[in-house]
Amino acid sequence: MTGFGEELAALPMEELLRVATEAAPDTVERALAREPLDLFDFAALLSPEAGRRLEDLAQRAHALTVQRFGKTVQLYAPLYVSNECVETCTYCAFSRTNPIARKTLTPEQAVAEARLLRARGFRHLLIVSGEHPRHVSPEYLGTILRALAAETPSLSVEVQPQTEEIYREWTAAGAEGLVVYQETYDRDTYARVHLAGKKKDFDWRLATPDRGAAGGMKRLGIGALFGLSDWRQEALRLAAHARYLVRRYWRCFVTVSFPRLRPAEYADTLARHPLADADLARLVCAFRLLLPDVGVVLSTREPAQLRDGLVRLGVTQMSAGSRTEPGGYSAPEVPTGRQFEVSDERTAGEVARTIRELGFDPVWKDWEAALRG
């Protein structure tokens, strides 16, 4: 193991979890007052005692977010180019054994989707696909990126982990951001839910942000799929990973995300360790206090009312009007397998309007391709 793998193995998880489950009121008070926080302070903010101080947490998180990011929320859209996949993941509809309708967009079809999204206001697109070395090869994705770079100022990828060399080729093709979720940082749970395919390699996936940064990616997005394992353990390891990336790749902008399990066709969507709404809100606040300059991302997995409430607590990026199947924007009536069910079904315009009503500014564009130089 190298990089964060060594730090993950060395984390004092027993001590951290003790604080996260047993912190006394004075320990929580001290964590709320400190700046900067360490991982033990962060653990205290995850404790049941801290749950009684959510209003204090929210006020501090709001003040820090406005101080560091202003009253802005960047909007982006996921653009699914393929649902072909060779992996077997128990929680995902794209899993290779599931009999869903499969589709891979041509470059022309991807451009048509991007143009439709541009007409809706989007200037940040996240290119998403299943993991298939033939249908969704590095060469295919490079072609997609070159085609879309002429249409969209900011492109990020959330696809099968690649080598540093491939990431270098993709940055030259137009990508500037890499998103890769470890799904779960618990090795036993990881082995239980990833049954076949290259994704079974925990350490290869864990080191993906390092390879992306070395390959020239300017934005690094990480996250865990909450519901697969104990949420406090996941949060502590995710926080440690984010701190590592901020420290080591200080030229990159790091974001964190906390997606929760959503219903997905043919998938085992039972959340064995559910994360309640109030705990998700506390998680957003705790991450803001620990990492004031890290972006916090919230997707349309979450219901509209909850998303609106979290805007004030530290969220800086949100997807809107999302479709989770290839071709879903231009042909939503065509039955193609989607990755999971979207909860917030509002249009991008409706989401932007609500953000303004909350006193924040929806940001459609904050990146120029010239900055990649």
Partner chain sequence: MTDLLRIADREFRSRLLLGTGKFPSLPVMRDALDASGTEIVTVTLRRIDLDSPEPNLLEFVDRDRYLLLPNTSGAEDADDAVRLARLARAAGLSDWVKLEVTPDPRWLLPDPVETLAAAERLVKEGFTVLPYIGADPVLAKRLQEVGCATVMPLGAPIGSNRGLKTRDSIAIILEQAEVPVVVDAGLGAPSHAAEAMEMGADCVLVNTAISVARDPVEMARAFRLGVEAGRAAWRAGRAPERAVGEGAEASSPLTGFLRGTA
Given for the second form:
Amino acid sequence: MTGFGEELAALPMEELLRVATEAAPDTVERALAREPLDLFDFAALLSPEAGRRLEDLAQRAHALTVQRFGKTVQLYAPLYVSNECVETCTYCAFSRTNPIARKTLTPEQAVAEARLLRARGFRHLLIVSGEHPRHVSPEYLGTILRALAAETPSLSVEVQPQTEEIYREWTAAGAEGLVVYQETYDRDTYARVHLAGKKKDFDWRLATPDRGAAGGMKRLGIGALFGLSDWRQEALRLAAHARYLVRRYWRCFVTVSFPRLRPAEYADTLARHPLADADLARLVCAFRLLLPDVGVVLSTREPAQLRDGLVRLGVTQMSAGSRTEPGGYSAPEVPTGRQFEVSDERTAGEVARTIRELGFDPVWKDWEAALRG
Amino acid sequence: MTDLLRIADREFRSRLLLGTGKFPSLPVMRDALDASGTEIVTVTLRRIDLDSPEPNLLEFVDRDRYLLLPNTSGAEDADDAVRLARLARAAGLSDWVKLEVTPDPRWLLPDPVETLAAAERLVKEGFTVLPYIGADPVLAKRLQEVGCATVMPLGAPIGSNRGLKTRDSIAIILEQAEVPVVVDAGLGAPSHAAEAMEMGADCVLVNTAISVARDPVEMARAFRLGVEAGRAAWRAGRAPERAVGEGAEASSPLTGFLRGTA
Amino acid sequence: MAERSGEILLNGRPRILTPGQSLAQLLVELELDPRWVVAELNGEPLGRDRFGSVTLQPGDRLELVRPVAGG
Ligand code: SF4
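Right, the form predicted on its own is done, so what does the form predicted together with the partner chain look like?
Let us now look at the entire complex, which starts with that chain.
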């Protein structure tokens, strides 16, 4: 069977983009009512015409979300274990040449952070790090996972892409989920923002979820960093990728995310192709219609008011009270470099309260391997 | 743009597969095949009755025009099925096989456990395997994983002519499929075939509904039209249904929060 | 092994074997057109190209099968 690389190359992008930019009212109307939708219906939902139908889109997306997920939002926290990185990504503060204060947590420090998060209610942690083969080696992350697994019911990783064998070791160590964002699905843009290092290899990164699934990961998270390239093209390719993963790895739970560029120290975070709030909302809805069972993840990159509004449209997982530097929850005396500036600065408790006020149930833990935890 | 059906490494214009059983005579069967426009025809292997020789089926099936698809009808377990498939291949019939394992003589419902086991072995031996299955989405995924070229879920028990009784499960199979989906068994009328094609099925297999019709040749033509209509409708993207009666009540606005943001 | 007469099991029924008979010769005797016949000897499928060279032995289990109409 072919991988997503072939499917990506074979996407009829020209025709899809034509629909995504020129769809007539009838086409949008039809896409809104179809079940299931295909990629062309999805494209129609990205069109300017569909922008005028946002409320209708939202009503459909809301109904589908409640039907498939109930009125729940799962809360998770990122746990940054290291900001060491050998890559050169123009949009990221951790990028190799940036003079930020570097730090890699010891397993004991990581456990201390996890305990603070547990005290705040979190049961689902996302281990995040820069990409550094020595400071953040597979063995190091395996040790971290084993140390955290004893006390954390649900662990995911968002770290350097690895081989299937290493993923198998990590799942044995307690990891259940793998998050890897392609950043951009446009090869030219990808080459422009990834200047050096292993990360330049677009295809190796693209096939990472496949290796993760083969290595036993139960949850696969993908996404694109919006602002780098045309948002309609990114959304179409991201949707195709998510749909591919859902079909191929039917035992896995797939999530998508639409992070937008945020200010970051020393980084170039000017959005050349900005994604407006209303268009972000539209993406949440359009993905829900195309892939009713796919989780939609929203981080603290987005402002509070927007996050609250998006809950009812289709977001199923949210981080809260996040720190984006290693050791950030323990509030060290010596500050270390953050990956980006968060926008929603409320505490986890405040976010949970707001979710409840919206009529949803904040869920700290809703997934756990049988007989574990 | 020509709309070809692609199974394994072959392409077909017709999306109607025909079974050859129960026709009133072989000449009628031949004419029905012709009228249906089919390009794939299933056949069965049986012991020769040495006491009363029968006319030869293959003299009535033009092998330049139709791909012969031997089935493993009669197999009650994986061993039977593998044996029949090997025989068909050794006889030069085909290395394509419609895998059927039906230990239940009453409804001829396929055995999922034996079907999966046989599929795995046959794929390893280089067969192009098209398994007949109950409309079970998980089984369909498992069969794709072991390398089957299609999945062939049933619409209703074989020969029942009851139509798409398994509609909801077939919808899930279609949503998840990475190989062509052939709706097999139970389709009793061209409208059933059209319904399956409108849902997005890649093709359908029909036998009794044609062979036991009063006029099989005319019915073959009717199914051809039903399949073509359904396929065209799928490609055209049908207009959505509208709720009648109370309808969907509009709930409070969900996008008001965007006013005031960028 | 010396050729001797005996029985084979043909389609589940005993049949007296003509000594030294090939499968192709048996088919002639049965008035079966080899083009339409599928043969399985002792559980192994037999390609048509081998019909002439295979000599039947006492105790052989031979299945003669052919494609018939079916769904
Ligand atoms: S995006 Fe990831 S790989 Fe790139 S510089 Fe930042 S941490 Fe390193």
